[in-house]
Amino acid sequence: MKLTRREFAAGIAAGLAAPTVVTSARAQSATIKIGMCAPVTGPAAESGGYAIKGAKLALEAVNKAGGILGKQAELIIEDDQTTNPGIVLAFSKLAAQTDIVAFLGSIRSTQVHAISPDVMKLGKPVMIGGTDPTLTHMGNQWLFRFRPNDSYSGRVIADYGVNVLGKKKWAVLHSTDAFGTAGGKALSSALEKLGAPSVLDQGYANQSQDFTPVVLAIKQSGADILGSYFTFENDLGIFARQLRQLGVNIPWVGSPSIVNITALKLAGPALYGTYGVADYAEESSEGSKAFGKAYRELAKVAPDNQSSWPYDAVTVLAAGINKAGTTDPVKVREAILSIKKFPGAEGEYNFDQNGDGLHGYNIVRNEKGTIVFDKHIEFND
């Protein structure tokens, strides 16, 4: 089910005001249910709100266009509390509801790893936003990724910094969780292939309140450019301000969190002039522009990948179920994997047999708080 731009506009007219859960027995039996784990509480609560709005936006469009298998779809949300134990509990609550046909998982790789064993046992499709490359290469056939993985982002960061910005003395900074570790390794590997091995590989613990030792290590390394993988935007905001306060003003190319709305609000001018690899860039395609316009009208805030990937996940899932003609998990899985050239907010989806739908990134720049699209880089390998 491909939505035209006109259908898209009509579909979101009802907006985000629809209730999250329909409780009447009649409504439950008449709808197709999709479960969603989202950080309603915890340090990622703000970005979790954006994710929920993106999913609801898609749901309204799908329902206006005829629904799923002729029925209206509804979203059942459980709070993952921004923790691994929290998402395991949230997913178990959703999985216990046997009439839920598929799920939206997390944008955080470490949380996806946490629920992966339960996903395998359940055997139903789970849409994810985590970018650790191993997530779709560990034998779990039920995970479908709606963002490019970090084997691509590392290559794009390295290529842009070395070949466009002309910098070869890199400081690589990353969180020590699954996402950060995988991203840091991908970037370091890409830099080595370009003949610019990092002069500093620095990890940090999530939810750090003082990055002074990290900033001093970068300053003392002699690096002339910084590449980063931050899991949480609040960490990035603290680090960015301390980086500038201690006089480090080298070019900085970051993973997608560097251009997320929460990070921009927290860091302000400290992020001016930085670059980012972004799976969602509003000016990168007609689908991205249409989503951006609709999301701004309803959410009253600029969109980012926190909202764009759940939007695409719901839209593609609905298309997959409609194509399968059934909610049977095996047939839905086959239908999703067969999807090619599907235009979404994040880009064109061409699923491979591992469950990865996107294979490239956008380069963007922070122009005094406005994220400006530079170019899209697509990989064929």
Given for the second form:
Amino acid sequence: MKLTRREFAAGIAAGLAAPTVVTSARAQSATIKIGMCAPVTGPAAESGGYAIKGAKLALEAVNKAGGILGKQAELIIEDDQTTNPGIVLAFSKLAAQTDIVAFLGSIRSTQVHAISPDVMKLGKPVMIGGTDPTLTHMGNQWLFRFRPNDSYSGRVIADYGVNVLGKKKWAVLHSTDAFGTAGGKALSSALEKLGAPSVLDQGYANQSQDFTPVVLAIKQSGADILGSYFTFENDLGIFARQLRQLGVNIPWVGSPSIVNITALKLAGPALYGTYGVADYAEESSEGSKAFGKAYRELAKVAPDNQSSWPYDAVTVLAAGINKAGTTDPVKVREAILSIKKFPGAEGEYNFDQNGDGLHGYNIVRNEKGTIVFDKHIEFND
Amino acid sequence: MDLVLQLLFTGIGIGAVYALVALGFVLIFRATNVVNFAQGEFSMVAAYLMVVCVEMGLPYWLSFVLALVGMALLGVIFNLGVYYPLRHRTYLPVIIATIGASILLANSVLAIYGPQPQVLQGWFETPGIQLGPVYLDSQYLLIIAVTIALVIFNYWFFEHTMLGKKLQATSQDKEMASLLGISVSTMIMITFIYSAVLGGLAGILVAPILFVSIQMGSTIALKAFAATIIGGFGDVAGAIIGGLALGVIETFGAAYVSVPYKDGFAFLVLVAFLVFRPQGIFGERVAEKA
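Write the structure block of the form predicted in complex with its partner chain for the protein whose form predicted alone appears above.
Time for the whole complex; same chain goes first.
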């Protein structure tokens, strides 16, 4: 068969046009796609499973209510392996799919830092759960936070310990990753403002097998209260057990990981009587109760912040896109930032111009393994 | 002084765990001249086997025995599936195969059991005893006791039994052992079984302290590997001493210098040994002919 010049030119033109046509067809696909980076493997794989369940629960509700822009929404999940290189790879895989309109990032600040440059380059909205305050204050307009940041948690922990429990000699213990360092700084700063500077500021590396030196340092410091920022629940479990075994029974107010389901299972009685700041507390609002009920039915375990923030992220994102009436990233961003008094599982969302949706924390306490809501503290600044 | 004693006890306890895993490294290295990078995963698999047996309602002692029997079986499978087909190749393909096997084991357990970390109760009802100013964790006490028992057992087994001597002969010179009528492949099979059981024992013993998770093996194995180099690669006593030294050094380093750099001390010591005494504490200097 002989190819004419005209046929050859037509073939080349078709070849060049094909990717555009395919991309356009994919962009106009039957579903609205949302990408999600979640730890399916690695040390946070259990909590990653909870996060996926939370996101899917919200997606089901969104689709039942008519979907996004009249289409059914779909979740595309990539394993972030609970590592920074893992989430960079996962995000780049998702970002390469041009028909994904927005993303759910990580609950771990260090991982959000890792993908932040790529998020800026891509220019599409990414919902996050990391609580390092700087994440939404470093010029990346595409990050939207669905948990209160640690400038609030530090203030709530300090306020509760000093003014409610009446303790002034603080030991501050924190992971040395981005989340723990930022949290530790926020707590220390809040304590100084309350006139109770910490007597011990102790960092530790994630995945430690032994906390004896840390416990002995706390014992020697003479602290009468402990404030903590643990990243991984297994570290928290090992520390909690060793703390009690070595006879340290001072009050302990921890960051949200202290009330996580995994931490409660691993540490057991060693966490009885502790306090925690929790962005999710089942009894704190009607929205929290409704989410808790639906989640229990689906997952057969108690809800916690690992599942509640992705639930809210999908719900708010869907509302934002519907409000914008388009998937254009700039218009979606404006729509999300304009959301006020939106009832979610974590609390009432009032987005500020930095992308922070929540501005307060709940105080809860562990009563023999049951997490009991104490009070909610909201900030206006 | 109280602080020193408490740190010493904990350091020896955690060091004993490294020593048990390091022992597995050494035995396989002596028999095959390769490093088994799946040794840590043996610990993890055994801990999960133990959890499964306990959850099935079996008595703790029976679960322990069954988990170790399972590990012996894994040793056989590992030898036949990973080492035996590559036995005539250089050390590199075998090492890569053990890395592959390690990934396979971790992901298989993840696929079967899921990512949830598990709690395994210790052997004793009492979590520990207070001896004056020092708290002795019962699980650490058990680990130290088992390590001491194994040191004695290894000495008796390798020095005073025919099987032990055959294993030693095989590790020293396979060709000569073969000429003397020793079945080299059987001896290597036995070494893999023993190493898998040792790794499993370490995993089961440490599980009540570190919890049972997919990552538990790799965390311990990395330190155990460092302990093996410090003690002298290929030396049984070196593995024990290296493990204990590493546990004590990192515990004291964390207490007196810096907690966040705890792991750094272990690897600083490792680098120092590699630079100044690469043959380790008990290793012999190997000179090459000009």
